[in-house]
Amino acid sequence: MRTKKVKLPQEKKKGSANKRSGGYIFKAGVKKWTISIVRGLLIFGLCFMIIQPMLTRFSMSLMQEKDLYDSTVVLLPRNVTLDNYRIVFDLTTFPKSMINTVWVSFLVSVLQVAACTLVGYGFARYNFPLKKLWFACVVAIIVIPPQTIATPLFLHFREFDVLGIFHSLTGEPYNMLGSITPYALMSITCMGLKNGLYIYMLRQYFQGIPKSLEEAAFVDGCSTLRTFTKIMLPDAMPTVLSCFLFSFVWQWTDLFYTRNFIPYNTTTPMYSTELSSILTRMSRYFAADANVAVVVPPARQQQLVSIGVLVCCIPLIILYIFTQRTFVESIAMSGSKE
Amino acid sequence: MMARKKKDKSQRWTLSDSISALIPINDNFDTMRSRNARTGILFILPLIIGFLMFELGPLIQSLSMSLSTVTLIPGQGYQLTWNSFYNYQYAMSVDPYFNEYLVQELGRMAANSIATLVLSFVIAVILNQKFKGRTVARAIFFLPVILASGVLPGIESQLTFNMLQGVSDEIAESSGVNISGALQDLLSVSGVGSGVFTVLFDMIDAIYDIIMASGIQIIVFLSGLSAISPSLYEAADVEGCTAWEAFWKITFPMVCPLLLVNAIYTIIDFFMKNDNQVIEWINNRMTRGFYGPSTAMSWIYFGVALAFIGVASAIISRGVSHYEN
């Protein structure tokens, strides 16, 4: 009896609250639902458009060769096999090339982002002679495609010498190619892939942070470096992280710098170069004799290339899922906003 | 405004100022301003070293190439003979396609970059909201960044026959369903503003390409949006601000600095695309041995790109307010 009595007024109250508000609660509910349905449709549609080729690739990757020519097999494989993956791993010297790529990408992107953060901060906060000229240089790095400077750089690193030091020591210039040194050098001096963009992004972000934060730190006797690492850097973490992410991804799939500065050899294969030559290697792989190239059927070619692309993407997506959490969490970390 | 201008003038670096700020033995060395200048230079030192070491030489070489006739000497490289601006003249008035391609690409770029910016901003705002499956959606929208980078776009175009492409085309053809085509027919019957419609429908048809080109922009906007403190919205809500007003008064101004970054990135991305007709043409001329004219063309192309970026950033930075100003 008692419970009934308690329940009834509550239900009444819910309806009457809506009535008393002049239908506001009902309207707000409808609005909320409409927005989320429209949003859901939009996101689903766009996501589907992006992911559909990936799903097709994935299902294709599991098919046996005969399924590829069977016109009744469209979306799902009839004879599931993982053998294709094994072939692609063989073709791209898989674990080795991937480990190399992880290591190089990580090193290069950390160096690049560290250097770019410093430079971006310098541009955002300090006034020094020729500032406009140096900033024009940043824009120039963004605009000038790396292809234009590739050949001179290649020669530069083959006969690397600073003020003739190496020449006087060993009698010949120092050949840097084939190791990671040229890469690391270019990364730490902001000359890597799209580094101008990172400088620009970070400068833009640092300019948006109120100056009073640093002034307060200065008054309290905080040194420049400490202000940078303890106040500015935590605040800029989302931007720094996204730069790191871009840098990592671009490095991961980069062919241009990799091919030029880490010339192909069997001891340090990189995944991107392996992937780019997968087609020619495929035709040798399927030949009985190692010196004769056979023509691999187009469908088979596409299947194996698709697997290569999938394998290339998966680690990056996993990395993104982890870092994007930090994007969100970094709100709590960020300092005051005026 | 007046006060700000005056301040700017006092902060300008004259030659004697800059030299005395760097040399220890004088009065100007230990002022706050000189000290700050030295710290600033220290911060951008990596860039200075990098630019001087790796970028300047090749740039000068390329510039001198564009201003001279290049003759190849077998076994010894090449020889440059100064011919002043002949190569530029050649690129602009003699070369049959360069002008045409340049104008075409500029038009395409202007339309596409605006579409990319708007779309990526809308998507970023949606992805920043809380809903079920947000992590998955964000991960999916990250895919374009990967798929449009480095080796990946090229590798599948090498294939003699692309099944992914083939199948979707076939479906569209056989089923006869072409929604945007039907809509276009319907709307253009009225005959009003058909030019605008054509541009619009071209964009709708190219939506896959636009999404693929907007991966970076979405992430940049997202990183900006996620840095906006929720307390701002709470305060606005308490004051009776509607969501629409909050969007224009809080979200938009807070993300505005990133708008500039994204606009510039988008423009450059379009300029550098491999399927860009101008770049293809420059490469074509280069391989056919027109070294001088092709470097001149690429310099003209840089110039145009810089001008475009300049105009875009001038327009956008009008609306962007920095805290320092």
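Residue numbers count along the first chain shown, from 1. Under this definition, the rigid core comprises the largest set of C-alpha atoms superposing within 1.5 Å between the forms. The structure displayed is predicted, hence computed values, not measured ones. Compared with the form predicted on its own:
- Core-aligned CA deviation for Lys32 between the two forms: 2 Å or greater.
- Taking the rigid core as fixed, one finds a CA shift for Leu42 of 2 Å or more between the two forms.
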Given for the second form:
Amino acid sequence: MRTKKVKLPQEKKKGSANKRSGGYIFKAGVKKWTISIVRGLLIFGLCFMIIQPMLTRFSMSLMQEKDLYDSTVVLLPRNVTLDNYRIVFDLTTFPKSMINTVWVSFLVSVLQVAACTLVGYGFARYNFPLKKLWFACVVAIIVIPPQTIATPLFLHFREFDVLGIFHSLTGEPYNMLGSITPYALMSITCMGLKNGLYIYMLRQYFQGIPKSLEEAAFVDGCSTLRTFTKIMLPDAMPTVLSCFLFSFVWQWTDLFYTRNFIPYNTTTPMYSTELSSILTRMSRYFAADANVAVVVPPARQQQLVSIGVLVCCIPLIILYIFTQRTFVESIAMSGSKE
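Switch from the form predicted together with its partner chain to the form predicted on its own and print that structure.
Partners and other molecules have been left off, which leaves just the chain.
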């Protein structure tokens, strides 16, 4: 005996509403679900494109050398080993080079953000002579590649002198190469890596803050410095932290300034420079005789380079995990202000 299905009042209401709308509600629902599915597939594809190379490098890092030449081994290693990491650490003087990289990147990022925040606030709030010309110079820093001033920078810091003071005291100019002093000077003077971009970002943010907030603080008796530190700076912290993240990441993987100021053969080895020259040291490392170089197979070279790149990315991934909320909040706030 068949039982008759009784429609609930809510289903009857939906069906009647869809019928009265000429099928519009049904079409809108289908369109919404289709867009959601397509969006989900696109996001999954983009995430896979980003994560898949990292997973491949990690899987390759655990393989023994014989697994590299085994055509049956695709992703999962057949012979797992951690000895490859020890070899890469020996080739890059890990952890000394990593500690130096963390210290230099953090110091440079703090100095860059501090200087760029003050300059960006000045461009946004104050009028001074040749303001448009100076801001055009900031834009030029963004547009002009740093390679165009590589030679002048190298010569300037190798023979650094201020009004002939060092030459008159010591008889020769002061050589700053091989230390982090050039980094600090360029960061404080807003001439470091991507400093023009940070000034532009902070200027645009400060311009979006109503001037009434500052005027109210001035009426209450706050000075200009106190208004900036107590009112403007806390409100701009998401953008400031975003600039810090950009600065840290770019400095972490920088080779241009690092090779000019801190070569890899000094007492301050940097992980980026050692990673870039890891191929030239493999042949000596695997040689039985220190005076004889051997040819390392390309697959083995690719494996060790992949491990070095993976180790370089791990600190950045950890940093992003703890700061991604602030980073996304900065993007959302900048978008709402626009």
